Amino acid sequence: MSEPQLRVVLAKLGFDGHDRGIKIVARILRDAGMEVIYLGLRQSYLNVVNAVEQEDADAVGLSMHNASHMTLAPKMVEALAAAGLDVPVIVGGIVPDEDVTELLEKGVAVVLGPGASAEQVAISVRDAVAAKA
């Protein structure tokens, strides 16, 4: 019996317009057998929460490249919790090492940097979902 296919919502919050990395992550997750719901650029918390609810998603992946990670990622965690959704938030992109611990303390499940391999990305998503189960 195979494991159920994970559903992951990917989004760029706020005004970050760099989408090359998140499109690569979408491909990595699809190649790893996951269903990806890519919301695109300039999304709001509400759009992401609605997508998680409507798609019955198992995780949220956020790509951060404009130094907004310390504000936007914790607010995404809070918005999901306020909606009663217990799904992990995975952050990828340009996040300074000194910010990682604080993001984890604020509820982000995983932080992946630019050097993360395709295998690390897929395993991190699976592990974050399993930890919430």
Second form
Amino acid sequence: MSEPQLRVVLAKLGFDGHDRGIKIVARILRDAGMEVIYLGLRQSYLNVVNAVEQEDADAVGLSMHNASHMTLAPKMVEALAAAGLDVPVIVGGIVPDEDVTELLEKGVAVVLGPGASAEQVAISVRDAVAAKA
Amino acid sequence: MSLHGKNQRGQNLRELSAEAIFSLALDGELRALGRLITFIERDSDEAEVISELAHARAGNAHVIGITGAPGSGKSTLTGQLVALLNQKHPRAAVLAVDPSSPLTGGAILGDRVRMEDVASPETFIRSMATRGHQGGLALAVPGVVRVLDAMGYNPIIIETVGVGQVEVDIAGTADTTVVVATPGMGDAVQANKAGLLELADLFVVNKADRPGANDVRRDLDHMLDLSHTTGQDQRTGMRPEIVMTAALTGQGAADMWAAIERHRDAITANGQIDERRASRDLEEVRNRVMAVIERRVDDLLSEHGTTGALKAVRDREMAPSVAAREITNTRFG
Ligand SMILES: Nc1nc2c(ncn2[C@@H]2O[C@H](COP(=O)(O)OP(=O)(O)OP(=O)(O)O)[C@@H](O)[C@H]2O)c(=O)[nH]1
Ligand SMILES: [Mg+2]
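Next up, can you give the form predicted together with its partner chain of this protein, since the form predicted on its own came first?
Okay, now the whole complex, with that chain kicking things off.
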């Protein structure tokens, strides 16, 4: 507990209405000792930016489960940068390999597939935050 | 100061002093305010200078505590209240406190999601975890409220769950304390056990769309009748109102706000608001002094470690009370 506690904003952008995945991730991060600011479904970029500012979050986790991640995630990265927020964006969900490369090129810090273990998820978030420090 | 702040806009906060971040926040940069709160929350080196700057500017906000059983609708109600206030008081702030997991220290802070309609740049919402040791919470909350107050937020609403003494105390030391009850077996009795009844300035019976809400109202009324004879009215100067709400639809939110304003006006008129604030300041200083003393006591005890008086207690050669006197005598004479 002497390490400063990581705070992660978790959200799902757009209109995709399943929250099973994001709820599981919320629990994984909590169990890894992080504070999860849970925004849930149907969030806008602005909502996420507001939350990161007000909550002084260290990272943003986006849950994505359809092809919209190719536009939504890079736009989220841009919106955060435009607000002067230097926090990593971590995408979780089913993302084809070729899309992963493109997302990383567009500034997404990590893409986690559905097969990622709880440990991998937690480590990826920690590493992504450490890389920005 | 304003120019100074503008020049730093967009700059990495890590490169700025606490004072510079404070001026940025005064200029309206929300990420700067977010960072100030983090310093306070961690009680880091920067916290004291931030508190000094904030204290000089604070003292204007009406502080409202909202407490009640888990899931009673505190966040939904707060969201409705803030939405309602948005025209009159566009700069409301909310501090939502949730428990940390005692096992991992992590937390899922889910209050914000219930207030999302009002989560705008004008309404500042901050989620806070209790972070294990409760003493820290009692120190952090007033510090965060002070910073929000200094930035001109008004009113400031603190949501805490109505279990756990510290959480209850935090809501209970607000200018106006709202206790949320809901239809359900023995709810009012539970509230009574937790000491919630005594600290309420206003009762809200939420989920009034559900059967049994009127029974809760009647139970609360009964208990308030009884407390006539236990001196509650002398303490607060007035009988708490009871308001019915259905937070999912926003029904009753306007009544709730009107009752909160009536309470604020009454305690402003009779001077009790100053007394409350004075006792809040006293309590905060007291908590800080206690925290220092507790640390010293821990040091003292670990000095006595496995030898001396503590060993004698373990070996049943000395009663704990005698050991305590021996230890305090050596240090405080
Ligand atoms: N039927 C009904 N449900 C409500 C009402 N207000 C809130 N709820 C529901 O009650 C649940 C809890 O609401 P919250 O606002 O999160 O309650 P809370 O007191 O903040 O909960 P914690 O912060 O977890 O203690 C949610 O599912 C709400 O939708 C109401 O007036 N009527
Ligand atoms: Mg809540």
